[in-house]
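Heads up, the chain below is alone and in the form predicted alone; it's given as structure tokens.
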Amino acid sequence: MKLNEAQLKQLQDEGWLFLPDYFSQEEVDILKRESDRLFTLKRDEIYLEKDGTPRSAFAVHRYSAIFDALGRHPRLVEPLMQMYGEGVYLHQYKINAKAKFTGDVWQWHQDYGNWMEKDGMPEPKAMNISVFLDEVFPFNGPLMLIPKSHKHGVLESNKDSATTSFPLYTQPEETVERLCEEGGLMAPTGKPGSMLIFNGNLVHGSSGNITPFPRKIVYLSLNACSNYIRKPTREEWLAHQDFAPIEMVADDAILQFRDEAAA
């Protein structure tokens, strides 16, 4: 799958692109069932909220064949190869959950600032791709984006060690206000199977979820192979160090698990 000129221009100008109904309901059902299973596991890669409910499951391709296939899916990989003109590798892979009633916030931040500081990523030649596993409403903690904020490069930030599951470099309130005045604010919502691509320097965050509607989203951070990280300081499952280009699977790779999922 390749992006058209209008889509490429929006990514360049706005820093984000939303593609509704990108995966079929049958594909989503397989992914959703598997994500529910993964969040029952006790692993170092799975972070919990303060009340013990699952918040993030990292490196899911290491312990799930289904999510390994998603991480190598051409619908995710080809658009980034098109943008960068080279192969890409998987820098980070996670499922973020907003539990019903208790899902916590993600503070305003840029991902590339964290990748540069913690992992030694030379340039912002990495993109985030998210796939909705649940319906994302305006009221159950959708991801909020500040369009055009990626054009400011790496912004001054504060280190937040209390709010999120792990230390995060976050943007001050006055910076967020200024950026919203310039670029506005977007919160892409849609059905399960929708996909969002956004720039690693785009400022984003999400509010808590006090509704009875849970929200799981898969996030993959794909980096140009030539832009591999130079000085990683984190666990390998937070910043992968296999810099080989992703070997793509067939387009129907998720559906090949349907019999297993039905068992």
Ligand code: SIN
The other form holds:
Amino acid sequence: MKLNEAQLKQLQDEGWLFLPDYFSQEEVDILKRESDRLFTLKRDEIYLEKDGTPRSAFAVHRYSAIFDALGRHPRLVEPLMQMYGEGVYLHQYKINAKAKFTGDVWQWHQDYGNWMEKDGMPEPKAMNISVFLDEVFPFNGPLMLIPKSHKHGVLESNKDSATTSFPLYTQPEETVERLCEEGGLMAPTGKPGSMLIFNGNLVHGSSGNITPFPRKIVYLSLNACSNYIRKPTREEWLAHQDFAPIEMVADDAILQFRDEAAA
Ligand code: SIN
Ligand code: MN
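Show the form predicted in complex with succinic acid (SIN), please, the one above being the form predicted alone.
What follows is the entire complex, opening with the chain shown before.
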């Protein structure tokens, strides 16, 4: 799947692009069922909320054939190859659960600032691409984005790394205030199967979920192969080191797991 001129321009100017209903209901049912299974596992790559509810499952391609297929899916990989004009590899891969009632905040941050400082990624030639597994409403902790904030490059960040999640450099309140005055604030909402692409330098975060509606979103951070990380300092599941270009699967690859998911 290639992006058209208007979509490329939206990504360049605004730093994000939302594609509603991009995966079918049948595909999403397979992915969702598998994600529920993964969140019952006890693994180092699966992080918990303070009360023990699963929060994030990292590197899911390593222990799920279904999510391995999603990570190689042409509908995700091709737009990034098109933008960078070369092969891309998977820098980070996670499912963020944001559970009903207990799903906690993600502080304001830029991803590329973290990739640069913690992983030694040379250039902002990497982007996030995400797929909604649940319906994302305005009230169940949607991902919030500050449009155009990517144009400022890497912003000065708080260096204490203390967050509700794995350690991250976050953005000071004054910066968020200034950027919102400039670019506004938006939160893409929509049905399961919708897809969002956003620039690695776009400032983003999300609030807690006190509703009975979980908000599961899959995030892949794809990096241009020539931009491979030079100085990894984190656990391998937060910053992968397999720099070979992703080998894509067929467009109907998720549906091949239909029977397995129904079992
Ligand atoms: C992230 O920035 O990594 C995810 C934030 C969210 O899922 O709300
Ligand atoms: Mn992020």
